[in-house]
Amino acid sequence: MKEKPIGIFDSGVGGLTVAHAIKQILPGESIIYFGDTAHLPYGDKSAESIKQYSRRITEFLLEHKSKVILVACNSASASAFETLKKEFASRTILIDVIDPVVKYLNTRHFNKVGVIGTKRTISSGTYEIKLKELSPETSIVSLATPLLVPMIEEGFIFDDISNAIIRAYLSDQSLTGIEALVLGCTHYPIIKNQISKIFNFNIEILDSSKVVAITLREILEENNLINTSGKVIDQFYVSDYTPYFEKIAKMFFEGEINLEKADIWS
């Protein structure tokens, strides 16, 4: 079993931000990431849908025996994970991107705390209802910011366009006092930069995908399901391939990478 891959999804190339965090905490491990690129994005799915095709994609983990199964996307994090853990949890172990931020959150005892997300993971209350749980004296305040994935996806970083746009979505009253802003989406450690500068680098950014790493690197030293044997394969599929997905996978995988397409949708 401690041999076997640690498998990882996303609606699309977006959580390979947290595969990268996984191969630079835990070298040793394979991972097997599914990227559903057919579906993307899930930021503007239903809930219902987004349960579904979460579930295909888990089994397609199991079938390749995956030792745990990490939701590396906030969307489905959001909306899918509970349904996930009453069908999967006697099968494997689970982890989403939302639980091990807000556990972090709860250490650090912060006043006000912002939360930017796609529109799923806004509209779903999950991490206000979840930090709200865990230490009820922090404030949440949860902003959608819709635009920014295609704005990542089409390469606008750094510059005049999504200084912009980040600026007019980041300059809203409401995040007025924060003391840190969780990058509630997967695509968004590319720009965790420029949103530091915006708050001149005087408030916490937390990226999930390093507090993640970390807890599944806790998790699998519980289990004892560390991989010992120095033998390492990761595979990547997506349920639709495109030379551009190959080409936006290198930039969040920040490495070479082989998609293969892995048809399980017909």
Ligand code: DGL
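Please supply the corresponding structure for the form predicted alone (the preceding block corresponds to the form predicted in complex with the named molecule).
Keep in mind that what follows is only the chain, not its partners or any molecules around it.
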């Protein structure tokens, strides 16, 4: 089992931020990544649709012998994670991207925290519910920012268009006075510096990638699943090929990658 890969899935390129953090912290681990580009973005899909997609992708990753499966998508973590645990917990270890962030925030004792994410993530109220359970004294403001994922997936980053969209969202008065901002979507770390600049680099911008990677390492150590063989094979799959996915993947993983289209829906 130690040599088996870590399964990771997201609706598109966003989960690559998590995969990249995992490779930095756990360079000896193999990963198998699935980007459901045929259905992106998940943020405007119904909870039932997201559950359906997440079940099939989890089955795909289990077919490829994943020893752990990481739901590297906030929308899927919010809408489908409990369903996945009920159906697959007896077959694999499942990790989401919300719980590790909530636990980290609880150690920081902020007075006011902002959360931005897709419509699905924000409407689920998952961050607010879980943060309030651990830290009832913390004020939480949630804001849906639905244009950011398609903007990133279409390659509009580090330009005037993306800066205008980001500023339009983050100028919302509800975010006044926040001490930290949770990037409640794994796509958002790609534009983390642009987001931080809006706040003059004065608040903590928290993306899940490093926090989740550290949590994953702890879980692998606890279950004696660290790969010590020295054999590493990374594989990337998409449900619909897009040149931009390959471009971003090569940027994160520095060079050629093993990318295949896997039509798991037919």
